[in-house]
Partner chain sequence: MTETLMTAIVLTLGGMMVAAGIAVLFVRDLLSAIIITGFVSLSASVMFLLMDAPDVAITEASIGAVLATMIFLWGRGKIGDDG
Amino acid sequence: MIRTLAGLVIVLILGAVAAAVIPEMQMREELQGVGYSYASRGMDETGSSNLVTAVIVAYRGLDTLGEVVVLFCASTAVVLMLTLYPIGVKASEPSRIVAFTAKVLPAPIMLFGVYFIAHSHLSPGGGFPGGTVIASTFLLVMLGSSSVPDRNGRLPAIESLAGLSFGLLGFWGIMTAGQFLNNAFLGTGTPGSIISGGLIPLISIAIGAKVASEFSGVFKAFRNSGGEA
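Please output the structure of this chain alone, in the form predicted on its own.
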């Protein structure tokens, strides 16, 4: 009871603060500072029609490196915990609908994920969302059967190669242009064309492969911890 009342009081206080502050907030009609610089010069400097991807991959490349490291640490921790403390739940037989879906949809879903990654410099998308879409095909195939996918253990190799490629491309920018993930040395191309964006498409591919392999590795760890049906 006391905990409920305390939570209610906190919610009321936060609501009162929000009610007092929000009316005073005003949206700027024009971009200023860094935002204006990105919007006015981003396409010319990076060759990317998608300024969001340009900011994430080019201008704030070190932040993206940190996000990749955080994702790696999180997936490694999950796999380690499932290895040391298996959940011990046997995989159940999939229903007919799931089994049929797992045979029909993985290819279209993976193609959509590849499109997400390959066109991230042209339209909404990127390595992170594209990688999760591709990983969902791994999950779907796993749910459609009672076996353990990737018995040959290729996922760690793909993850390592993708991470190494990301780092090498980033440091290549330092050596040639003096900035991590600077894509100017490859040429920006014509914004809007598939061959444009300099280094951005390659970085998106590396991030997409790493994200897809890491999430797929987590899914595989859940199946391994429960054993085969």
The other form holds:
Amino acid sequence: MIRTLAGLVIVLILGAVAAAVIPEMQMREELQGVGYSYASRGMDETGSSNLVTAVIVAYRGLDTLGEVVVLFCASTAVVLMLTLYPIGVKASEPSRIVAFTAKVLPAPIMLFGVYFIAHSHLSPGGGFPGGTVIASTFLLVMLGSSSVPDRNGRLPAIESLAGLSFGLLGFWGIMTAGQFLNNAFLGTGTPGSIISGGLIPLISIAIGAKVASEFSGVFKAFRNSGGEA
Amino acid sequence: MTETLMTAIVLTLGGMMVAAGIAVLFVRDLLSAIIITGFVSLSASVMFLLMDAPDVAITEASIGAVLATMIFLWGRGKIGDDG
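Would you mind giving the form predicted in complex with its partner chain, to go alongside the form predicted on its own above?
In what comes next, the whole complex appears, and the chain from above leads the way.
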């Protein structure tokens, strides 16, 4: 009861803060500063129809590299903890509905994830969500089978290769254009076609592979963290 | 979509999210709380989509609604039903 009340008080305080702040917010009719610069020049400079991806991967590519490193550290820590201290969850037999779904749905969901990654510079999506969608197919397969093999297979290799290729693509920019993660040295192509956007599709594939393999590893560690079972 | 319809949808969705957020505090078993949290995430994702932010909506749906819910469910397996 105390916990419930404490939670309610916190929610009410947050609500009061939001109620005080929201009326002060001013909606501008036009973009200003950096936002205006991205929106007006983004498509010409990067060749990417999706401005969000252009900002994430091209203009703020270094931040994304940092984000990937953070995710790598977090997933390593989770897998390490689960290996050292198994949580002792017994994997139960899947029900018939789950077992059937896990046979039918993974292929279309995985295709959807690959589409997110491959079209990140054309339509909404990108490396991070695409990677998580692909990892969720492996999650579904794991839920639909009563036992998951304990070996890692090629997961660490894919993860390392993807992380390495992100860095190497950045250094390629230093070699050719004198700028880390330079986007335009390969040519930007026609905005809207599948081969456009300079380095953006390549980096998206690297991010997607890395995120997918990391989350798959975390899922597998959770699923297999059943102690001796 | 007309302005009023849009407002109505956003208000309904927001009301449901607030109601679900309060309900999480009061439901008895942990499983219901986890599912309701996932519902809040999914509604937030629809809200982002209505606000013309499909990139954020996709990320919220895949990470907030699927991944986080799954991690919570495994955590519930650790601490048992009576948390």
